[in-house]
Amino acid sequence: MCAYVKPDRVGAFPFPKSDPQVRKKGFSEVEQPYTKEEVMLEADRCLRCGNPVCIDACPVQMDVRGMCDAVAAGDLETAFHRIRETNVLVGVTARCCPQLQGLCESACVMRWQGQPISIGMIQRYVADWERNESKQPEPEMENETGKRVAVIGAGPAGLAAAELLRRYGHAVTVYEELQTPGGTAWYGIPDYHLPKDVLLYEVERIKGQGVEMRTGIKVGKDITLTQLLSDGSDVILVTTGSRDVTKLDTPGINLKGVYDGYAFLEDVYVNGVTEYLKHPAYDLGKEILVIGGGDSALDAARTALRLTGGNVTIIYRRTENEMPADPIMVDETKEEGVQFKFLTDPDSYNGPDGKLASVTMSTMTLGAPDATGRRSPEAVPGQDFEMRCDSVLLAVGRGPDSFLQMQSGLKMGKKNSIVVDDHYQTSMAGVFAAGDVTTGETLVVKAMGHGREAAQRVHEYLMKLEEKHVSLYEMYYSQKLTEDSYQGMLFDREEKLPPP
């Protein structure tokens, strides 16, 4: 087991982790939880504010403010509650989502006074003690409908999705081609970062309120849509997400020894690590580079890093401050020893008798904003320079799984992606999609967010409702939000106010 670094302070920073020169060597997870009266000081830091900014900004509008309330008053039921009516996957959420960008911690109040609420922690809490201590039933689920809806992929859209059409009362069946549901959840995410035993503790949660999961069907080639409509299916909902890697046409970048560092991932974690050290199929070496800036190259590094204990390092064409990559990950990544270059870019990789042996490296510089208003990478003539290495990862991004929308004529947009309208509405009638295979890649929880937006057009659609009904969670929050966390914030405690 990991050596633990005690926090200096309860707070977003700095949090617990293991210690790094022991954590590198294995793949248990980084950071550790907080003790019960840590986690109970730290959500009483939580204002209980009126306009609560914090769920606003969570992409699936969990009860931040009514989860921190019943901690703090060591309520653990009802936080879980809180946060599990809006929100099937707690515990994989709590560790996977970046709080800190864009999200619940980059809105809360208290970031004026220096540290915003630990909301990731303090939900970890919650969700694992439900799991280990005391298992809570259920949301209440409305009556059966007699509707049947067929979820292609479970990943974390189509799981959200089947979750908030099931508790309408449809009878809902996930497709997925893989052996185990969670999608990049489970093949993308590395062991250290999300523990496997919480996604499928999860999963079968979902499972146990009636979802159907038909794992090892690859949609559009074992069935097709026009099957599954026609075998009984009322509706289908695309969730199949990113797949498709960028493409790169570097010269030599066919060597051995240049590997996709997304189908690296995959193939370490898809059945788990311990199988995949029986038989490693990826001859790394010692001197490891990995080329990309996002957090799928963090974690490629660093698994590659847990499997060799050799050298690795990052290769990012524009600064530290342009990184795509959760800081957190970034610091963590640091702190285990992963060096970092920036500012380069391969220009051509090389070896002889076709084996990779060193890359030829550009280096940059940065120039004008170019369409998302990002600078521009360019090359500096005249100062291209060679690095040694035995192995690169390509880790450069994903676009939408463009499979099945080539095989049933769905009509498609930027990058492959399935075309909705604002209903979430395909081109083929009876066919909704939702997740990164319509947005290409994206968070977790904002894939999940997407996916409970189009469950409820979904919904809407099956029962002929009017456009702007009442929600389960619009439903929620007036009762649950409004009612109990409001007034408790205004007669149960003593005043806070927030930061002028």
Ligand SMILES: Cc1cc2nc3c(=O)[nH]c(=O)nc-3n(C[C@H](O)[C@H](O)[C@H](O)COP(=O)(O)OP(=O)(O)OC[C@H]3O[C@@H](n4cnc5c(N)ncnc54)[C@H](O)[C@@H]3O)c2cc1C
Second form
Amino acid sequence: MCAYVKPDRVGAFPFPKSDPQVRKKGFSEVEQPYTKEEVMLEADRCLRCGNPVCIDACPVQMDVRGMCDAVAAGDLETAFHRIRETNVLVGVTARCCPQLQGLCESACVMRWQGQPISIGMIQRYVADWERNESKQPEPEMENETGKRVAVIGAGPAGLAAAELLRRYGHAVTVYEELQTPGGTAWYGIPDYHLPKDVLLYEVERIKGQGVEMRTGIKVGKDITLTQLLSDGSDVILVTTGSRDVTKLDTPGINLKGVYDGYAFLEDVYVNGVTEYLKHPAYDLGKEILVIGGGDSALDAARTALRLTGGNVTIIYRRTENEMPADPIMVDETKEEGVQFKFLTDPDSYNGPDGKLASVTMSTMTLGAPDATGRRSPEAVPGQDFEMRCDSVLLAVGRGPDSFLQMQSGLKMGKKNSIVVDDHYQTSMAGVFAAGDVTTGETLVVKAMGHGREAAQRVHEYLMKLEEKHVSLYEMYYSQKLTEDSYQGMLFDREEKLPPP
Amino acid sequence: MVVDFVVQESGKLRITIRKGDEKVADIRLRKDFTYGLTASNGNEWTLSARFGGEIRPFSMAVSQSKAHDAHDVTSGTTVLVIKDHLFLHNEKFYLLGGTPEGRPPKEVLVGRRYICRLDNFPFSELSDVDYETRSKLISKFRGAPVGELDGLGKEGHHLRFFNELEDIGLPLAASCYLLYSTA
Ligand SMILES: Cc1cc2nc3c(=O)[nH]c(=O)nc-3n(C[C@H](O)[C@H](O)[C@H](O)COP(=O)(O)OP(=O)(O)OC[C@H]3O[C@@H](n4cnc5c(N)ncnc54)[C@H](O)[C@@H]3O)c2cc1C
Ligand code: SF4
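Next, report the structure of the form predicted together with the named molecule; the form predicted alone has already been given.
Let us now look at the entire complex, which starts with that chain.
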């Protein structure tokens, strides 16, 4: 039944990409789709495991195995419905998930054979087929319950939660501060990674299921949590995400030309790049330094490169081995010509007349391991040096958006996150919270998974089913046991043998 | 590496653990969906996906159900709990599938997985490890490699580790096979 494709014929790693010299001049997508033939062959490499660990590794338990099985047979419609069942942002997550970093592809047992199944690329093909060629109906909904839920924040956590609550039959209104829903996936993730029409289409589908979206409303300023509860909402679910950037006090940090990299990304993408280009708000010049070692630093650097065509250098205080950024994205960034300077840390920002002209850098060395097990960077005395530059973008991390919890008195924890109990309930009665505002910055799909688990708790609370709580993972797990479980695998697996 | 196991399906409903050429244990699925691990010397363990009132991905609890030595009082006690790829042994945390300190993360994206000891890990109990830390274990944390897992169960899942894990060797080998290598 399985036609095995040689691992290097098509596969997760490397995947087709556009030419770096061309792509760095614009905002079109880097990763290129498989052809129909390739996607079917790749899907058919899947072993259809009795114990699909790829699904265990997915925070929304997307039916990867079912998708591969259907795609291998050329049945894209079935494939779409299988994955859309638990993943409301199929096209978005296909593109944004770092699948090889602890998610589905890293768990896939074909990793032991050299190359895991290219799950993200198959998923992307299915999502794009549905969006461009064959619109599919929405999943079924339960009867109206007469209960009302207000979701605050239309990021991935809020969208995934709203959709699940709506499917349970509750009336759901999402309140979003920005004019466009999508959260950080809208205003933070660059277009070359996630074309915005993909996100907008999936948001429209959620609206089509009857979720009301009220944009341009900042809860805590335009309306309070107490008002929402007294105006008819039975429950509030707060999913306001991360926004507060890590503050640094390096001398000269307030000079003109030293910018917050997160605000920069938001300003470029929030109304679309075309709009930004009509009135560019940043004078970056041609020599640009980006400070940080995470994915956001890469995004700031690649966006700056596309806008200016200048020399962009990422400054990181440890070595490449300690960088938290997705290694595949690091490679893409290098391919486009962004430079990396490791073991370097800004000591002071310098410039006459309040305008940045250079940065004094410390040369670092690695000392003893810190709490993460990575060796700590330490400055080497007497080895400071100067780097001339026109601008600096700071992208050294951000934490939960603290505005609403500060304003409404919700109990706060680490980095001003909202504290929730095991039931996702906050310190205020009737108010639940989920996503990055409770956990710190994670990933689109992790925020979605968190939002869905919170939605399940909200549903149980509204319907007085708390005593019978079952997590979404357990629901999936018990289905696995009754359908084609280990038992099935052990009893009947001759036809599922891996390639010789 | 001083301890070396191969866990492999050896027929329907039968999984065998070998050390070199010698069979040292087998694993069986029970009707209640727990697994029985029986060593050749008579030791028995129960491996269960449900513990602490829940089932989580990449998590397993192993308790000793019968000890070889009749005077051994460890029977029935939990010898290993893996939660979200992490386990605590002799007051040290270990991560199944971590990135060894000093190694390029790109090298461990596919193929062999490393068991990494997380020195300086800022927690003392598994239950204390918060969501944010768990979600950054792959990207931000690094450890000392003290073991390796490799290979599909059907063809033989190989486990090699240093003797600091020897006393939980069989339960660990069985758990890794069940959590990472079955197809
Ligand atoms: C630059 C950058 C790039 C990233 N790239 C990736 C990537 O490639 N892949 C990936 O998986 N993850 C990526 N992430 C992380 C990912 O975007 C987040 O983890 C995810 O969006 C979190 O979802 P959320 O719903 O919890 O919060 P958010 O997405 O932050 O959404 C919160 C929403 O709440 C709204 N809001 C806040 N306060 C209020 C209020 N008072 N009233 C009304 N609305 C409010 C906000 O405007 C926002 O729309 C990236 C993050 C950044 C910063
Ligand atoms: S683990 Fe890999 S081979 Fe098995 S079902 Fe999932 S994608 Fe297919």
